[in-house]
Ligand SMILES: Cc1cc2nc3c(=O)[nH]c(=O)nc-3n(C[C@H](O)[C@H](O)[C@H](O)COP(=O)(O)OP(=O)(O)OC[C@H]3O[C@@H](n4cnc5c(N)ncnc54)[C@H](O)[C@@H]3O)c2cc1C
Amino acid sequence: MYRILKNQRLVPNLYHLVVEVPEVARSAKPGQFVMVIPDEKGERIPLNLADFDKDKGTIELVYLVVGVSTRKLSRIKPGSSLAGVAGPLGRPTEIGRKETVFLVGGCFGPAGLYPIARELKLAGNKVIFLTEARDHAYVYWEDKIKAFADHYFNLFRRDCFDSGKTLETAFNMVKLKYPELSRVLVMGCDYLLHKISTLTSSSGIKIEVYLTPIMVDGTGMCGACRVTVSGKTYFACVDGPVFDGHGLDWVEYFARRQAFLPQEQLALGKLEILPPEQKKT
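Model, the form predicted on its own [one chain]:
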């Protein structure tokens, strides 16, 4: 069993989970993910590694409460255990040297990008970091991220009528200020991944998107996370989780993301909202 040390809300609908998993912590690298099973009847949940401590044997995860399994996960108290944690999975993020890299994170994305920013900075790269959120109430870990960012800023959807145009403005601003910019890493909701990839299609700058949310099994056995990139087929879990945003077939990707939507809605409808002590006898 895998003991939970912390499981608390960071901001609305986002939770911070710390778990004792020494075998995962020892091998973890920035950009990888784990599969978490909340209880014996729970499904696998793919979650990006937000941090790891090899000495303490712990990993940190930040997750969005959206379906049945993440709702179950959010109710588990510290001191309890998870039914399963598998990992680290996926390919680590490539860490170059002497590059200027722009990291864009929304929702759970800033947490998953945090260890990547740290590794990039320690390797001698220039790190530009953008947190995209509804408003400041949804921003977290600013001080942690700023410690490894040469330039950090926020972009709030609340302040604009067209978030796409504002994202484009932010990208153009960074490109103008840092003409040597060579890579953009994007992690978060599907809208953010797609929008950044679309807005930068003619920029000539490499866009790397993290496709963890599309996974089901996480080991390449189920095939649910098949994606097409530049005409070739890959599994997001074993070949990724990061892929070229300009080469990704987004139409296919969004179709796969909706493949299990009816089952997810049915499961949510059957979920017991009240805790055991509040059920009617």
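Based on the form predicted on its own presented above, generate the structure block for the form predicted together with the ligand.
Nothing else is written out below except the one chain.
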């Protein structure tokens, strides 16, 4: 059992979980993830490592409440335990030197990108960081991230309507200001990953997207997380989760992501619970 030290709402629908898992904290690297089992009857769900402390033996996760498992997770009180945590899994993010890297995070993305930004900055890279959010109420860890970013800015979806600012304008602004830009890392919802990959397809800049396919075992055995990139088959849990956004077969990816939607909806109906903030007091 893995003791929970913190399980707190960060912004609407996003929770920050701190758990004691010394064996994971000891070997964790930025860009990796863990499989979490909320309770004895629960399924395994993959979550990115948002931070880890080798000395304290803790890992930090930030999760969006979407279905049964994340709803169950949001109800667990600090002091109690998770039924299972396996990891660290996946390939760590490559950390180069003296590169200019643009990190774009939405939803849970800024959290998972945070340790990557820190590692990139400490290795001598220039870090440009964009948080994409509905509005300022959905922005978190701004000061933490700024500590390891040469240039930090937010893009609010509301502004996209009000002032015409878009992801494309943000990308073009960064490209103009930093013509040496060589890598873009994107983490968050599928829309964000797909949008950035599409609008940069002719830019000649490498777009690395952190995919979130359905995962079952997380060890390359079940095939659930299969993706096709530049005509080759990969298993995201062992070969990823980060892949070239320009080479990904997005049609297949979206179709496989939705394969269990009817069952997920059924399970949610049976659970008959609401996230704590939606419960009547």
